[in-house]
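Consider the single chain below, provided in structure tokens and representing the form predicted on its own.
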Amino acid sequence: MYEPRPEHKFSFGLWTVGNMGRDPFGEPVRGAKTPVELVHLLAEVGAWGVNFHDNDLVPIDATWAEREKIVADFKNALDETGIVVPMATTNLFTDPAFRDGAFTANDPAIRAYAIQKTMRAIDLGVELGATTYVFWGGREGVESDASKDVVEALRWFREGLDFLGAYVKDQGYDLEFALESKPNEPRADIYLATTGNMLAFISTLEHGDIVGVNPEVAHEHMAGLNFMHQVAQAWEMGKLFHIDLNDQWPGRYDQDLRFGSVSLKQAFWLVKFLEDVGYDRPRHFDAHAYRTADYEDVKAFARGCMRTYLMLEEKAEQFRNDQEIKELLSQITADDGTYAFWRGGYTADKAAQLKSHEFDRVALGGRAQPYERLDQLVVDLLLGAR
């Protein structure tokens, strides 16, 4: 019942299943696998798509001939397995050139190099079929506010995205941008730290029509926010272009844990929301297996991400069909139409009628809602007691 199928659109990045278990305190524990090997690994576990940073696929110092050979081999692997490339992105954070940022670096040469690198990476992504391009500004920030003018840095960021948006349109690419936020790490403070910040920033862009967001569970949980609420706002604004699924203990470093392995209840509400609204874009798992894992356990990690999503999807359907829950929701949202007169937009007559209406404030304050009962029914459902 919980086997992934292509219509689920489950994807992983080369950097996720290819993570070698390195951390700031330890060297790699798993050997490197080639992009071709990782495509076959993903096909084995039943994934639909593979995503990549430019240098996950083509080393930053590769010659053109080396690039062409790598890309040709990768295309063959995609053809052999049926795996698709729905999203691509640029690594603007690993190389020492980006130690002070990319689009927001103080050095104009670095900002220009970042735009050049991104254009080339966009070309590569489109060549391989990507229709979404994610921007994560991992180095776009500061350790000391003495080092940068925030307003100027945001102008540089906007200038870069406007240039790249125009480039995509000029090339005739079928490509949308998705901006990914994070509050901190690797910088002490990263600009545009939350999905809400990104949504506001998009409204200032010249080509905001092709720019949305890529919210990530871990990044919003690091800030102590309710991830589903961030996703819901992006969806309501028509800007949920991509999503990164993983898990995270609040207040910790970016853990990128297996989806649903920590905050199962929050994961349930997220899955329920995505399925309720009919989200039909990739469900991308931006997570890593434990450092204790070998590659067999990496496969178990990848299967676990997808399996948990599908189990929670089933629970969401059960929630929708549970008679007791439906009765409670009907009670909670009951509306006999008494106050429909002011809805549907302002008129002077509506305002006058509403101002003259007599409300029983004491009675309103005495109304209770059975939220404890409803929430326990959700817990019962998730724990298999219903």
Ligand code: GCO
The other form holds:
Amino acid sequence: MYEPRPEHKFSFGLWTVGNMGRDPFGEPVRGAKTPVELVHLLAEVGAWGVNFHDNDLVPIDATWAEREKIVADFKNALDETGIVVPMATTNLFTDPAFRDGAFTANDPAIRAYAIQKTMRAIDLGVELGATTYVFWGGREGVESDASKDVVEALRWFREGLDFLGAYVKDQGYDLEFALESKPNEPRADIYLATTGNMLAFISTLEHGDIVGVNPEVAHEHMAGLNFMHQVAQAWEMGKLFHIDLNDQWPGRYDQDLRFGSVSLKQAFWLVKFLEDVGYDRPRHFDAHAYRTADYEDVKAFARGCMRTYLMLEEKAEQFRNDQEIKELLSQITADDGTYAFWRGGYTADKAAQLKSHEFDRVALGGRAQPYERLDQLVVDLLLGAR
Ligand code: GCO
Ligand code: MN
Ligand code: MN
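Form predicted on its own already given; the form predicted together with ligand GCO follows:
Okay, now the whole complex, with that chain kicking things off.
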């Protein structure tokens, strides 16, 4: 039970299970593993996919010959294990060149370099089978608003994405972009801070048809938002192209904790939502193990992410089939058709009819809404008391 299977599309980044436990106050605590070793680790724990930043796989200063050797070894590991590459992305934040951002850097040479690096990284991702390309603008922001013009920066960002969208189409690549927001860290403020900002921004892009979002639990929780609501809006707009699952205490630094390890109830609503709507894209865990973990514990971390998802999926199924919950829900959402007359679009007649209708406002304000009872049933269910 709760065994991950390929149809669950559970994926991890090389940077997640390969995280060596470095933090701003401490050196790495786990030795480096090669990408090939990490693919085998992921196969061992039952994952389906592996994602990478260009430089997780190919060092930034590798020669072409070195790149070719690394890619060949990596492909072999994929073939041996059956692990696939659903998503790839660019590291536009580690190198000092990107200390003021990439697509929004004030320096035009950096902006051009960022585009070049991304085109090469897109080629690499596509070569390995990726069909989703994530943009996380970790340094697209500021410490001081004296340093950058926000409107100009957004235009640069748009210019970059429009160029790259055209590049993808020009190459004939089967690739979609997924934009990932984060309110802060490593910059004091990052532009396009939430998924909502990204969704609005996408509607201004020239190639917005191939651009969606990659919402991350931790990032929306850092902003104090309800993650599932962000995801739901993206879904409703047809823009939920990818998802980064992890966990996060609100009001803290970006913790990247094991999925479901902090906010179980929110995780439940999220899983329930994804399963209810039939989300069929990768379920990517962008998290890493505690700094106290050794690689055995890293495997426990990875298994835990997937197991929790599957347990919550079972709970969602239980929710759907719970007789008492079903009855309460049908009571709450009951509609006898009395007020169907104004719906289905405006007409002058409907407006006149609605304007003259007599409502019993006092009775409306007194109707039963047993949400306490309903929510407690959910708590009982989650705690195994149902
Ligand atoms: C973070 C981000 C990253 C991105 C990754 C892929 O807070 O560090 O979540 O992990 O998801 O760079 O774009
Ligand atoms: Mn993150
Ligand atoms: Mn992420």
